[in-house]
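Below you'll find only one chain, the form predicted on its own, shown as structure tokens.
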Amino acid sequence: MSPSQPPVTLLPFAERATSLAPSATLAMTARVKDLQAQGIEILDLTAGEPDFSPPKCVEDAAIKAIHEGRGRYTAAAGMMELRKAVAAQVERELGISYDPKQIVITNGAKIGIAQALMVMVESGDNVLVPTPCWTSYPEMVKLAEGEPRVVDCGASLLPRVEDLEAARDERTAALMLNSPCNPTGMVFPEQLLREIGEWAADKGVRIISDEIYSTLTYGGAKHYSPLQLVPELQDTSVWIGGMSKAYAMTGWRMGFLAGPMDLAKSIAKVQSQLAGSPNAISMYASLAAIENADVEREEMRQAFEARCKIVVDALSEMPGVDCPNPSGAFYAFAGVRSFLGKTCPDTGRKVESGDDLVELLLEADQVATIGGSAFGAPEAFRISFATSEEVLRACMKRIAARLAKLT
């Protein structure tokens, strides 16, 4: 640039990016990995990621697809063979009948939710988000230029129809539901889901039903989909599933979405412009899992159930900790309101929130968890039990000892 020319002024970054909060879970996970890279031993209870390997048939199918040169573009909505398999699984396990053309294969369930919001939400619309909720929901609504309208679930950790109705107005486009729930582990009761579904159908509110943890339930709890309980929702709303949690395929980035034909086509059109098509090799691997990995999926579920009991039993013996019994997913959401205002004598750190306790546990005990403010509940913290029983027992002992020291 010539010295005589004025400096070039660039326009600022878009507000949708500058106002976006980073993923708290991914940020803490990265922090843990950095500490571990420094040689510091950290017991990690942060990630929503199974510590198992995918079923062998998954890896074999992927290798076979690579050797046969199948890593090519597919249709924007994914290959029809997998869409047929997903539709059959949804009908078999959830009792919802979809034409395979109503299924969209996405690069992870997360982008499926984001794309559904992009289609459903207009600038100025709002989306109801019961909290505690997965940290990404409000931010994804913002990316779709909508307003996330938080609806506090209260002590039960379950949404109530009267609270949803109080938050609704004429610009309410959708309701986010997640059962089993991240971060609470709550499995929504059948009657509650029926009531919410009937309310949504009556008020013209679409539901985005995130059921990514649907196969991970414990203690006899049963997962229900609101789209099965209130069939008219199948004409308006979206079901979300995927391979990450039940099949330990997080990095394979395979999600599924189903909805009415017009909505599915619109979402596929958005995907055609954003991603082109899903990962072909992962689709062949996912097809193998759906068709052949029921036994491995159940073995992993049983292991998570045993780990859940370890965590629940330990938390129940910690005076002052309030943790409703998780019956799904692989999280416990521990309320620590009775410890707020107390101080750790070893470090001098005062605990004013669940986030403060998380920092204390990381600093003093090398136990990594996630603070509750990321999920809309600052008086709590989240424990992931997607790790070994040995690590869980060690962590529970350290947490109990630290809480007992607070004065």
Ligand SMILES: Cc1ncc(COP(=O)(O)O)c(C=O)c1O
Given for the second form:
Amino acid sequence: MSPSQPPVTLLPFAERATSLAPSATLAMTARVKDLQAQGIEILDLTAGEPDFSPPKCVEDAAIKAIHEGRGRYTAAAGMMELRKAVAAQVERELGISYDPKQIVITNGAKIGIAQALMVMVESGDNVLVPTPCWTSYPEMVKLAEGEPRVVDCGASLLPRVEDLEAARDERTAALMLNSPCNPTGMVFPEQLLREIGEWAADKGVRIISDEIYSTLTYGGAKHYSPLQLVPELQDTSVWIGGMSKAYAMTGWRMGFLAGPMDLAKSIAKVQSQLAGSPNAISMYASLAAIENADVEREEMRQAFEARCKIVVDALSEMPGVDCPNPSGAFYAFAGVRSFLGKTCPDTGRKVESGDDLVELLLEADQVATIGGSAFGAPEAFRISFATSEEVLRACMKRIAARLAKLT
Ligand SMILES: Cc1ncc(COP(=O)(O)O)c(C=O)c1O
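Structure of the form predicted together with the named molecule, please, following the form predicted on its own?
Once more the chain from above appears, this time first in line as the rest of the complex follows.
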């Protein structure tokens, strides 16, 4: 640039990026890693992923696929063999019958949900988000230029039809449902899902049913899909599943969605322009898991069930903690309203929110959890039980002792 030329002015970054909240859960995970790198021993209850290794057949199938040179582009919607296997699994486990062409394989359920929103939501539409909710839903709706409408679930942690109806208007494009739920661990009862499904079908609201935790239920709780209970929804709505939680394959980035043919094709078209096609090696690995790893999947579920019991038993003995029993996913969401305004005598820290309590537990007890504000519920905090029973027992003891000290 010659001295006589005016300095170049760049336009600012787009609003959609600057207004986006960073992922609070990933921020806490980074903080824990940082403290651990400084040599501080932290007991970590922040994990959003199973602490198990994937089934052996997954690794074998991936290595075989690499050696056979299968790491190539596929059709945008994914390998037909895997789409067939997913359709068969959905039929077997939920009783919903999809043509394999209605299945789209995505690079993780997360991007599948985002792509579904891009197809369903027109600028200015709104999407109902029962809260507490997974931290990414509101931000994904905003990226699709929609308005996330928070619908508070209240003390039961379950959405109510009358609240959904009160929040709905003619620009309501979709409802996000997530059972088993992150962060609450709630498995929505069959009758409630039926009522919500019938309401949605009646009002012309599409559902995005995020069932990524569907295989992880405990204590006799049974997972239902609203699309199975109200079959008309199969003509309007989207089912979301994936490999991350059920098969401990988080880093393999494999998700699935199913919807009516026109919607599935539109989502595949968006995917063809954004991702191209899903990860081919992970598709071979996922195919092996779906066909051969039912036993390992069940073993992992049983391990989570035992951990869930440890957490539920411990929480039920903490006076003042408000936590409907979790029966799915791998989280408990503890309400701490009765502790707000109290002070820790050891540190002088006052607890005004779930996030403050999380800070206190981290500083004073070296226990890492996630504050409820990340999930739209600031008077609570999330405990992940994706860790060993030994760590869980130690953490629950420390949390109980700290809460008992607050005055
Ligand atoms: C509720 C919920 N949906 C979707 C996902 C995304 O899963 P994936 O790893 O398949 O992108 C997560 C991951 O934490 C989740 O908790």
